[in-house]
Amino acid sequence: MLLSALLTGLVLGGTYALIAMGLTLQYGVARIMNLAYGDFMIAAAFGAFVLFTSLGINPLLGMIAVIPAGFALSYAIYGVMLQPLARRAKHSGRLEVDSILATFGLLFVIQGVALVIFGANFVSYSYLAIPINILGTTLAANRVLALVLALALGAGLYYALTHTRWGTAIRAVAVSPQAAPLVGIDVDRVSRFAFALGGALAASGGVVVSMYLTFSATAGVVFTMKALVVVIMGGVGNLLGALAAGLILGIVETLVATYIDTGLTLAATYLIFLAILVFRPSGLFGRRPS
């Protein structure tokens, strides 16, 4: 039973990590606290749902359409709505407040459109819902695939950010947006690209979630809060921290649900969140301010 809970926790944690990597890019690089992040992810989940149920398109193939759409839409949203806020903000604190207010409104726009089109009921579809045996315990193949996709996408992103020129520029803006222009980096352009890349990761997370979880038009806020918890736990802007924190959170939630009570999973999540804020505000893997 313990092994089964741990494997299930790794699947859930891998999904949390993938989702949180996108938010840590948007918040850690673009300085945008995107409260509509989870709803953007749910929109992608509905996209995968429609492609599979109406057109018979495999979710893996659906990613080829959904992920670029997530990138393009996020790129446009930043340019139209958030870039003016970033340019007029005199400091990062002001930008965070303005972005919270702006994306809070965006949250209701996305959620309202989803409610009109799909209603408030939970939906799901059956994809690779076949049992497979791993180390003597049984897991659904779609959950295993979700974990593999989350780890592969996360590893690919980390490699790109650490071994490419644009990845170096993104990391430079995350560390010091004031100093980045001194070495020829266009902070505004990099921030817009990082925000769009975060949207692409949200879209990929939505497709992954749709493979093995039920979801509804109003479920986005839960994923936003989970992603925020993981970002704070791992350290803002720290991709490896987000990966580790996501896996930890998934395992903790699964163990609480298995051995204590499923109703206490959210309580456990926010107790961890509160403890990190009080005792380690820079995150488990973040650098302490000097």
Contents of the next structure:
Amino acid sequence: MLLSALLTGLVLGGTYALIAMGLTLQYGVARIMNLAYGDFMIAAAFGAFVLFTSLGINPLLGMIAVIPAGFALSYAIYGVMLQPLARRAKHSGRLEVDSILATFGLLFVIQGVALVIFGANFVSYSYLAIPINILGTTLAANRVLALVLALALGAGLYYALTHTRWGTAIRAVAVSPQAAPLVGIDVDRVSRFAFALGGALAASGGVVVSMYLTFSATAGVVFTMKALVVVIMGGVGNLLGALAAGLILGIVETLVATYIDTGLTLAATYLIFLAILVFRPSGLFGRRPS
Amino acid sequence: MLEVTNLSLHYAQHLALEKVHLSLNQGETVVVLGANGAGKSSMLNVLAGRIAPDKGTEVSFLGSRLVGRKPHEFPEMGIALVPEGRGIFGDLTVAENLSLGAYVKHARAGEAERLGMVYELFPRLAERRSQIARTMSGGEQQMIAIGRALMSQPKLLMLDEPSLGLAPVLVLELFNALEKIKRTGVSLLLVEQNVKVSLNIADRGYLLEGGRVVGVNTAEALKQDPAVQQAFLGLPGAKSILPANDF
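I've shown you the form predicted alone. Could you give me the structure of the form predicted together with its partner chain?
Full assembly next; the chain just shown is listed first.
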């Protein structure tokens, strides 16, 4: 039972890690606190759902369409809605408040559209719901696939950000937006790109989630909150931190649900969150401000 | 190569720079001397595009107008700034900082060669290439900042008080490195409070006081100039112009 709980926890944690990486890119680099993040995910989940149920396209292939769409849409949203805020903001605190308000509105727009098209019911589809045996425990193949996808995407992104010059430039903007222009980095452009990349990750997270969870038009908020908790646990802008914190959170939630009470998972999440805020405000792996 | 005319700058009501004229020829090293608050840093920040000057200011570099350009365009044009406080990427490694120096397109070719040159100039950086920049000493961080600027293959390198906060021994080491950089043909524009060492490597100097240029001369002449002596060298009360100890 423990092993099965751990594996289920890893699957959930992998998804958390994936979506938290996207949010940490948007928040850590573009300095946009995106409250519509989870709704963006759900929109992608619906995208995968429609592709699968009405066109028979499996979610893996669906990703090829949904992820670039997530990138393009985020890129457009940043340009139309958020860039003006970023340009007029004199300091990052101001941009934070403005972006929270703006994306709070966006949340209701995305949710409203989803409600109109799909209604308020929970939906799901059955893809690769074949039991497979891992180390003596049975797990649905779609969950294993979800974990593999989350880890592969996360690792790919991490590699790109640490081993390419444009990846290093993105991290440079996260570390010091004031210093970035000194080496010729256009902070505006990099921010927009990072926001769009975060949107692409949200979209991939949405597709992954749709493979093994039921979801509804109003389920986005939960994912925004979870991603936010993971980002703060891992330290804002810290990708490895997001990865580790996501896995930890997934495992803790599943253990609590298995051994204590399903109703307490959210409570456990916020207990961890609170403990981190009180004792390590810059995150598990974050540096204390000097 | 650099021609500054009528450079004025206001911060709200406060006048930071007033009608400054300055020119710098290819390969020349020019130092701008002045006390705290004379407007030295403001001037470099305008020249690097980080602050917009007042209307009427004209700055041209190799024939192109600079005023109104965005700060990230300056490195592309061959102007590199090592700002006060160094402006390095503290959470990245030494090697990553240097590699970002070659972010501008024209610096990509010959990057490996230039990296070798920087490591030769500052062997400390070669030893510590995978160390996180912020964990290094003030002098080493200054080396990173200068090395990173050199990686962009600048035609003009501007340095804002590079000796600030360094121990005297390190200051000498730093200026030795600047001397070597100068010999590679890079033009240098240096803002300093440390008059003695900076006049030693400079060809010409400007005296800045209260946002105005109050004197221009060759470095040799400035060394002998009683006004400079009075203002900066060894008068009582002039203690504050000496470099502070390394903290």
